[in-house]
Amino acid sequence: MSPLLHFCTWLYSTPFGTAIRESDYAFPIIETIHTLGITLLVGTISVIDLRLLGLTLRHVSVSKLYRQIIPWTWGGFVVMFISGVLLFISEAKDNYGNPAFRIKLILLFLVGLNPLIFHTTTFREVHTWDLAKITPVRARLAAVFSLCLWGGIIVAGRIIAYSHN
């Protein structure tokens, strides 16, 4: 047994994981909270991405929109992350070999890398294109990648519930 599978099996069998999994209410409540966190996170990111693509809010500067939305984005991230960890603990052994779960983790890594690259490169020069109706190509590419990756994460997340080893 691999160390990772051993860890996932241990997590799955902890009293905490068992309690979430076997409760009539805990798992569905946590899953609902997870869905609401994703909705807040992806919804706010989508607003920024659509602005970067020039499809909405063209009259609002990118930096102003970012400053107004980013606290909500981080709030959604915290809710999504904590509830996702709780869901994982209760299903760790099952998720270990689930291809949809593995795809979701890869997409989560990539969706985290996307803004890191964007903010350390293109966004540093936002003052030069802040009010532009058509943003730089790299900003638009980051927005397209973001929307596609988040869409993939949501689809993979839903498939997890229906794919079993």
Contents of the next structure:
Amino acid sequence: MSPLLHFCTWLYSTPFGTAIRESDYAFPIIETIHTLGITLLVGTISVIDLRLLGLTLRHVSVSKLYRQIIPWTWGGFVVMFISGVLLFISEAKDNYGNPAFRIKLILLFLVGLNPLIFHTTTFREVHTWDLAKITPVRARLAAVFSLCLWGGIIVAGRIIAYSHN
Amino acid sequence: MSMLDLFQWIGHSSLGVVLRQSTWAFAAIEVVHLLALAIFGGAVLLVDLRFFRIGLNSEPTSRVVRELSPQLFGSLVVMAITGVLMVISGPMRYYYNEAFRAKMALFVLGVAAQFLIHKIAAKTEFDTTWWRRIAAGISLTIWTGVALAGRAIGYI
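Let me have the form predicted in complex with its partner chain next, following on from the form predicted alone.
The next block holds the full complex; its first chain is the one shown before.
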């Protein structure tokens, strides 16, 4: 047994993981909170992405929009992350081999990498294109990546429940 | 024709049969429904937060609402279409489902509330009176209710 599978099996069988799994209400409630967290996170981030693509709020400066929206995005991220970890603990053993779950983890890693690159490069010079109707190519590229990756994460996340092994 | 007749009829329609027999049709439709939900949730939230003065405060409410309208109503249409398709794929699973009935009632209220909010917002710049905030609070509560009831459909 691989150490990772061993770890997942251990998580799964902890009293905490077992309690969530065996409770009638815990899993559905946590899953609902997880979905609302994703809505908050992806919903707000998509507005920023659509602004970078020049598709919405075109008269609002990018940095101003970013400053006002991003606290809500982070709020959604915290909710999504904590509830996601709880869901994982309760079904870690099953998730381990689930292809949709594995794809979701890869996409989550990539979606984290995207803003890291964007913020250390193009976004640093945001003052030079803050009010531009057409933003730099790299900003538009980052927006497209973000939209596709988050979309993929939602799709993969939902498919986890369909691809039980 | 009663509502029950209608549900039985769409279940037997050729589209209903095709959707029910396909392995991935329901999953694919549901995923699109969820993607639209994310876009819709973001737009509704930013509109309502503007009324509470805890979102895009630098912009007049009328502009926030006007510019977010295409994605708000666009994603609403996508959700409505995919929602109808899910029902067509197995109407009798929904007809007696209490969560589904609650969701439909809340959905109608939500759409009405959203049109009202948009009417109010068109005349609002930077002032936010208490009753506007209450309207935004009601909108947010109804839509959260729609999402909760929607998730509950699958568990009932």
